[in-house]
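Below sits a lone chain in C-alpha cells, taken as the form predicted alone.
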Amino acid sequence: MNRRKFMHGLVSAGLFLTPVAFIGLRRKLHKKRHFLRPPGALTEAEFKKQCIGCYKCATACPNDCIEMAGFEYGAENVHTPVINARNRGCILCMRCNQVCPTGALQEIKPTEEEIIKNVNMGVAVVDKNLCFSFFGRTCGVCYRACPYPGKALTVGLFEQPTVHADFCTGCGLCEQACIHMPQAIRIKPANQA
C-alpha cells in the first residue's frame, strides 16, 4: 500500500480529520483562557511590546505564583510572566515590579494604601449558583484568605462573600483558597475585561 491509498483511507474513516479537528479547537480555547498578569503590569498592549521574557520577576517571587508562559497561553504570550490563581495567587509583596528592567511592570510600593490604589490585576467574581454560603453552609475561606478582608471582601449571613471592586486587587487568594470545586469565586482578569 503506497502513501497516498494510505492517507485516503485515514480521511474515509474520519482518522485523519479528528485530531486536526482536536488541534483546532485547543487552539480556539487557549485564546479565550484567562490568565492575570503580576501587579503593576502595564495594559496588555504595551505589557507585550515591553515585556522581554527575562524572568527576573519570576525569580523574584517568594511564593513562586509568577510563571512564565508556554504555548498553553497562545503563541503570543510565550515567556511572558503569568499567574495561575487556582494554583498561586499573589501575596502582593511588589517585588516582581522593583526588579523589572524593562517597565512592563511598573514599580509600585508595598504599602496597603499604594497597593489598593494601583494595582489592578483583575477583581473577584462570586458564582451564587456554587457557592456554599449561598446554600446556607457557613464557608468564609475566600474571606479569610482575602488580604483586605473587611475592605476588598465582606460576608454577611452565612459568611456569604461580596466584593467590593474599588478595593479587589485581583491577586488570587480568594480563588487558590475556594474550597468548592470548580471554585465558585475567580478572578475575572482586568487584561481580558
Contents of the next structure:
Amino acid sequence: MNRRKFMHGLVSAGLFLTPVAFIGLRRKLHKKRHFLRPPGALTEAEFKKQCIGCYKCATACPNDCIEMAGFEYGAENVHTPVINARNRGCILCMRCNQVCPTGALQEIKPTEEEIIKNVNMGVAVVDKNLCFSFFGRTCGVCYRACPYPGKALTVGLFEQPTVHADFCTGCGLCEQACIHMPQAIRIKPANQA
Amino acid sequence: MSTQKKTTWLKLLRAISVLMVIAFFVFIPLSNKYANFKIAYNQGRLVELSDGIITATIYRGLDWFYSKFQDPVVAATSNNGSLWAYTIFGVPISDPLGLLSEMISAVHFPIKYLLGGLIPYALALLLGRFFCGWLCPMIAINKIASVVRKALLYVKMPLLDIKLPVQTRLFVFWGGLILSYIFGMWTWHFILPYISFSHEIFSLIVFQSFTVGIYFLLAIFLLEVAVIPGQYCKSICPTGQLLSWIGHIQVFRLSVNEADCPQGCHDCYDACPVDLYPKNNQLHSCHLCSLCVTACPESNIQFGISSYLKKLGNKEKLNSTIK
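For comparison with the form predicted alone, produce the structure of the form predicted in complex with its partner chain.
Shown next: the complete complex, the earlier chain at its head.
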C-alpha cells in the first residue's frame, strides 16, 4: 500500500465516521439538558427542524428571558431559543411568536383564554420535601408570582401550593420566585416529558 | 484628475456602507431595548435613575428618533432579527441561503420567510454579488486581518499563503445542503462570518456576553491572517456561490473598453481580490467592489448596464452564426 492510497483510505474513513461520532455525541449530550422553549413552540423535533436561529424572538422579548443556546445545551441546540426559568421566567407577552418568520413558534393571541389553551411550555411540579409551606412555615411566594393565581396554582393551609396542570402554562415565574435553593417548585419541560 | 476624485469617492462610499451595516447591527437590539424602556418608564430621567447615564443617553437619542413616528413603540419593535432574517420597519428580508437551508431541512415553506427572500433575490439578479462587495461585514474583518498580516510579515513571522481553488465553495455548498438534510437543521451557520458577526453584537448588547459564534469568527480571522489571506470570500463562502448562480445574468455590471487598454497592462488583475480578469471580461461572480476601477490607469472600466446589453447582442450574433 503506497502513501497515496493510505491517505485516501484515511479521508474516506473520516468521512464515514464523522456522522457516526456526531450522532453518538448528540445522544449523550441530549439527555442531560432541561430547558423550556418559548411559548407557542412546536414539538421538539419539528421545532429543531424549522428554527433557523435568526434571533428574532430574542430581540423581540421585552423581558430578555429568551437566551440563545450555546454548547452548554447540547451541540444540536446551538443558536436556538431557550428559556432558563431559574434566571428569568416568561411573562407571557406573546411577542416572540408574532415575529417568528418560519412558524417554528406558532402565533398565539395575547388573551388569557388563548394563552391558557395554547401555551404549553411545561408543568410546574412542587417538591413537598423542600417546600417551606409543607413544614409549617408560611411562604406563598410562588402563588403571588403566578400569572393565573387561583387557576393554575391554588394554596391551602399555610399557603401550601397545588398545581393544576390544565391551567399551568409552564411560564416559570414561580420557579424564578421560589426562595428555596434548590427550588421547591420547578417546571417540568414539555419538550422532554 | 477626475478619475482620482472618483476613485477616492468610491472607496469612501464602500467604507461608509459597511460601517452603516455594522451600525445597523447595533441599532436593532438597542431599539428593542428602547421599546421596553418606553413602555416601562416613558421618561429619560427615570431610565437614568434605574440604568445609569449611558443607557439614558441612548434612550434619549432613540426617543428623539422614534418620536417622529406615529407610535414609537410599534416603530421600534418593527425592527428585529439578525442578518439571517431581518425585519426592517416592517419589511421582511431573509438570507437566500437560509431560505434554501430551511426548505431542505424542514421540507417546509413558510410564506413570511419566502416573501422576505424577494428583495435579496431581486438585488442579486440586478447586481450579482453586490452584497459581498458592499454590505457584508466580512469586508471589515478582511481589512483588519490584512493589516495584522502586514504587521506580522513586517516582523518576519513565517505565515502561510495557501491558494484554494474556486471549486472549494461548491463542496461547501453541496456538503452543507446534504448535511442539513441529514440532521434536519441548518449547518452553515457556523462558517458564515456575517451571521456570526450580527449574532455576537446582539448578544454583547443584550446579554453582555458572547455566544459560540465568537470562536468561529476568531477561527476565520486567524485563518485569514495566517493561512488563507483573502481566500474566504473567493473560495469558501457558500452565500457567494449561491449569489453568483443567481446573478449569472447580472444586469448592472462592469464594462471594459478592451480596445483602449495599453499592451501588457494587468493592473486590474492585480487589484482584484477574487482573481478575476476584467480586461478579458471574465467577470462572473464579480463583487462590484470597484477596486479595479480604482486601479485602472486609463479609467477604462466603468459601471453600467451597457455591457449587459453588449453581452446580449453578442449572444444573438453567436446564435445567428450557428444557425
